[in-house]
Structure formats: structure tokens, C-alpha cells
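Below you'll find only one chain, the form predicted on its own, shown as C-alpha cells.
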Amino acid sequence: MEIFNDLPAVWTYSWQQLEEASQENNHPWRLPVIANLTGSQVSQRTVVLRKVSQKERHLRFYTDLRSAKISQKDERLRFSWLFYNTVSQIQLRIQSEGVVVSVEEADRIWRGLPVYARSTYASIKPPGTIITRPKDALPAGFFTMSSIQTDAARANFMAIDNQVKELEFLQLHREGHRRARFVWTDGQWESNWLVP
């Protein structure tokens, strides 16, 4: 892998990889780890990167609205993202502020989800609830139901668009590591190299 020595090249590469990750199931950045505060504790989990828009500075993931990562008490949803590619040895950290997508947009997404994907939002009790057996999480026979029969789970489904506020790139390389930061300030991106 080439070593990065140009900030615009780092910027272009980072967004290109994010866009590819949102479309390719096997991309190393497809399953980032996100973290946020849940009460007074930091919680981490893996999400699926569903959509990327460089123009709007958006990253999207889906979640169950009953999940601990989504607190109805928070006025703003703040997340820290971690992407890593073990082959290229490139890490990307992103700070974002999330907003729940409109009901109309969530409905549109929901209509396109197959039954197996809807199961994530169809649990009888909220995520994290103690159960006796794994099969106790879903309604009996869920995977044999039609899409219409699973529509009740739509009430638990939400998509979160995250506006990127900061992007930090790190490349590990034998010829010297490269670290760069891009921060959204006063309506534009400010970029700097950092000591790795």
C-alpha cells in the first residue's frame, strides 16, 4: 500500500472507502464499532454502515429504538466511530452527531427489508433483556411469516443519520506512520497532520 503524504489524498481515500463499505458486504469497514455514553457509562457495539453521503457528511445505521444506544432523554445523539482495515493497516475514527430519520424515510427503508432482516427489530422484549432460551427473543414462527405479518416490528425500527463533525485518519507504515485530522469548523473542513 502506498504511503500517504498528501492531505487531499487522505480525504479522498477515506470517503471513498466509506462509500464502498456501505455497498460491499465484505468491505473491512462495513462493520464499524460505535461508542456513546449510556448514562454515565461508555457503551460500544458493532453496527452495519448502511449509507454514506460525503456531500451531506452523513453516515447511517439502523437500530432498535428500545436499544440502550438510543436514549430518548438525549437532545443530541453523539457517537464515536472506529473503522479498521487489518490488511492496509488504516484506521479511521469519526465523531458524529446523530438525528433520527423522518418517519417517511424509515417507512421506505422498512418496506425494503426482508423478513430475516426485520427479526433484529422484532424481539418481544427490549434488547438486553434477560431470557431463558435464545428462541424466546422472537415471536414463535417469526421466520415463516410474510412481510405483512412482520410489520408490527416497524414500531421498533429506526435509522440514524450521523453528521460527521471530525474525521481522524491513521496509517501504520514501516516508512513512518501517518496521522491526519479533519474538523468541520464554521462551515468548512480544516485539516492538519498530527504526530502519530
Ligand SMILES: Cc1cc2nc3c(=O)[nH]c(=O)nc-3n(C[C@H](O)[C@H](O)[C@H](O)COP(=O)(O)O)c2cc1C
Given for the second form:
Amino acid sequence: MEIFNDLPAVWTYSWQQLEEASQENNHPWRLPVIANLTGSQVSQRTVVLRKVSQKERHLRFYTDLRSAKISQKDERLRFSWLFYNTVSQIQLRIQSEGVVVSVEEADRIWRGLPVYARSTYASIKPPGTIITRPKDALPAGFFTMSSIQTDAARANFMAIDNQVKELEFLQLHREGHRRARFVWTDGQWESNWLVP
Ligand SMILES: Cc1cc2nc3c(=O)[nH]c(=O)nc-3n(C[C@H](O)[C@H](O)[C@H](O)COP(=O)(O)O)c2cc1C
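Here we have the form predicted on its own; I need the corresponding form predicted in complex with the named molecule.
Now the complete complex, all chains and molecules, led by this one.
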């Protein structure tokens, strides 16, 4: 991998990779880890990067609105994101603040989800609830239901657009590591190189 020596090139590369990751299942950045505070404890979990908009500074993921990452939030959906590509040896850390997508947009996404994907949002009790047997999680026969029969789970489905406030890039390289930070400040991106 070529070494980065130009901040605009780092910026362009980072967003290009994020956009590709949201469209390619096998992209190394497709499954970031996101962390937030749930109560007084930091929690991390893997999510699927569903959509990226550089123009709007958005990273989207889907979730069950009853999940701990959402239901125990303070008023703001603040997340820290971690991406790493073992081949390019590039790590990205992002700080964001989330906004729930509109009902119309969530409805539109929901209509496109097949039954197996809807199962993630269809548990009878909230995610994390203790159950006696694994199969107690979903309504009986869920996977043989028609799409319409699973529509009740729409009530639990949520898509969140996370507005990027800070993006930090780290490239490990034999000729010297490269670390750059981009911070959204007063309506524009402030960029700096940092000591790695
Ligand atoms: C590969 C993979 C992808 C996942 N994608 C999502 C996702 O997009 N959204 C989500 O809410 N949970 C996803 N999960 C499950 C979360 O990692 C986590 O277990 C779940 O959301 C409960 O987390 P919470 O209790 O912190 O809310 C995924 C797990 C794996 C292993």
C-alpha cells in the first residue's frame, strides 16, 4: 500500500472506502465495531454499515429500538466507530451523533427486508432478555411466515443515520506511520496530522 503524505488524499480515500464498504459484503470495513455508554459502562458491538453519505456526513446502521445500545442512551445517540483493514493496515476511528431516520424511510427499508432479515427485529421480548430455550426468542414458525405475517416486527425496527463529527485515520507503514484527524468545527472540516 502506498504511503499517505497528503491530507486531502487521506480524506478522499477514507470516504471512498466507507462508501465501498456500505455496498460490498466482503469489504474489510463492512462490519465496524461501535461503542457507546450504556449506563455507566462502555459497550461495544459489531454492526453492518448499511449506507454512507459523504455529503451529509452520515453512516447508517439498522437496529432493534429495544436494544441496550439505544434504549439506555442518554438523549443523544453518540457512538464511537472502529474500522480496520488488515491488508492495507489502515484503521479509522469515527465519533458520531445519530439521528433516527424518518418513518417513511424506515418503512421503505422495511418493505425491502426478507423474512430472515426481519427476524433480527422480531423477538417477542427485548434483545438481552433471559429465555429458557433459544427458540423462545421468536414467534413460533417465524421463518415459514409470509412477509406480511412478519410486519408486526416493523414496530421494533430502526435505522440510524450517524453524523460524523470527527474522523481519525491511522496507516501503519514501514516508512513511517501516518495519523491524521479531521474535526467538524464551525461548519467545516479542520484537518491535522498527528503523531502516530
Ligand atoms: C456480524 C454481525 C453483524 C451485526 N450487525 C448488527 C447490526 O447491524 N445492528 C445491530 O443492532 N446489531 C448487530 N449485530 C449484533 C450486535 O453486535 C449486538 O450483539 C446486538 O446489537 C446487541 O447489542 P446491545 O445489547 O449493545 O444493543 C451484529 C452482530 C454480528 C456478529
